[in-house]
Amino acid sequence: MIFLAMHFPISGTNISPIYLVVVGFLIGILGGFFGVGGSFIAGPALRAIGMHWNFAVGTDLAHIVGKSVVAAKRHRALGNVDLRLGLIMALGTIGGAECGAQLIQLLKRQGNVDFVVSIISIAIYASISVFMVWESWKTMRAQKKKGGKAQKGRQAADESSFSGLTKTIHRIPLWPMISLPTSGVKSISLWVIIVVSFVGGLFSGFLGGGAGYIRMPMMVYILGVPTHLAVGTDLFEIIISASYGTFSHALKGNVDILVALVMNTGAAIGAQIGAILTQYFAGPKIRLLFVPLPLIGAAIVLYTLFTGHTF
């Protein structure tokens, strides 16, 4: 039984407004500073309190609107949105959310949309968080063999392991060419930043929140933007994003708006905290730091599947 439920009609679920604000909180926290929405976290949390997968994924894609505004202000007045990258992705990404809002109606009229999004978002939490501990564990093993000789600036100390493939993806001569001097890029295809920013999107519309933890990654390993100006870029993308796919999933029936509103009140809060607490770590020590992060939801849906309970 949860302490001082209230209920909401929308969804049609009992929620303790503590535990939405706290949620929210911790999820703005978490936003802040790893760019994300943080739908790994907030998704699980609302089904696990008895909230069908629709309405976590339409509801988190609301709250999350309000959350951003106030961390990517934050992260301009840092420095870190590189506003020209951001509006590019918008195109893509709600393109993207519009297919993965699609496929959650499709599997709501099949009845079997609460199994589906489970087993989907356990792999592909798991996934994320292999492969970056992975990613920035070589990193920071590559600066300690140059005997942790000092660097200047923030992007020469935002290595990666993966800035091979990176410079190749640059070369590919898929016209039209563009140049994105905030983020250092100087020269690549406008086509690899709109499929990052579509496959972004079809997880947002597909699991909820802004897909940073697809989205954040990508931006770091493919379009080669430091991981500082991927956090706060990330953010202003899905403001525009999110708001898109709240209105596309209020639509469908999927948004409990109350629900959202009261999470965002701990939310607003918790997004200036985390941006700001960006300032003082490194780039690959930010993405390491990730890593437990999609596990946490992965484990929340595991219990919730298998066990049947809620909290």
Contents of the next structure:
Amino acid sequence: MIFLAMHFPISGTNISPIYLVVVGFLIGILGGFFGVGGSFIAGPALRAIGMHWNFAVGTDLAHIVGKSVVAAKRHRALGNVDLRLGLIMALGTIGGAECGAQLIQLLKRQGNVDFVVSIISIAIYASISVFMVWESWKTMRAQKKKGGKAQKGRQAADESSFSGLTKTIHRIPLWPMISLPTSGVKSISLWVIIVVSFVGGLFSGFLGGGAGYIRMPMMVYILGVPTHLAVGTDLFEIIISASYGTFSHALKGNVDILVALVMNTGAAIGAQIGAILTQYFAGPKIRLLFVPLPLIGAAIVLYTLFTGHTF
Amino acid sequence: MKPSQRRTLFAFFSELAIYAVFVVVYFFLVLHFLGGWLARLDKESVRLYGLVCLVLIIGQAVILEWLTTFLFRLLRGRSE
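Complement to the form predicted alone: the form predicted together with its partner chain:
Up next: the whole complex, starting with the chain shown before.
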């Protein structure tokens, strides 16, 4: 029966395909809407049904490649992709992803991969949520204070409380300086973009997924990319970096492609719905709605870690 | 409920129903025919397995994207 658990021979796990499709569908909506891979849900969701972290990380990356193809295509049609920025970021992300994957291998050899990755993921997910709720709340309060003076238009609705920090970063005179006309960035050091993407890649290789949960906020707050463009560009960039990550993890025996394919069937329709929904929300609101998601991921990991129970 | 909302909701559930049929058929095709072969490939040739993983996931995504876009247009019109 399709509703019962089925055996997936590559990872040796028994999972209900319906569970995978539903998880994929929800992650698809989140990915299309927030521009994130959804690994903070997918990783814990796979772990919760008894998959080891190394398989959860590798399989999630494979699933994210497929999901990002669908969502990025939809965002490209909506004009939300900065191709130049995406291609530059892919370089830094690949380097970071390889370092992250090597760290996973090191922990796997030492035999404590599940415990260490669980603790780090809880800390990261909780920190991101706290930071984003603080920033979005501050930005919306500032916008309310401006009241009648508030600027009109999508760009103005996408203000961030970190615009001062962003401007300072844009002024760092580290050669070569480049411009990103699509994102409205007049001048920025190439190295800033490489460092931001490398950090994102490191998280991607270590915790799985596209690491959009950390790259998307960094693109908005550090690079100064408008939220809608950060969402679309992040997805485009994830296709390249997650493809590399999938191949790298497959070589290390960490990918169950059958699980990823089944999850992707639900994600395909969810991603389309999520991408359409972005048209109805302004930047700070998108960021505020994002807040509970890493917390849900943290809660699932915490539950699995301390009870030892899998769903 | 406004007529337009009712129409959108109807279209959405129709899509889900059509999609569910495809997905169920797909499960049996992929899991039944590819499962054993992929598990052997993972053991015998990891490089080829890595490449096959990418081809399968991207190929499936492109086909599903085409399918969902087609269903969106068919059931809701070209405006969405």
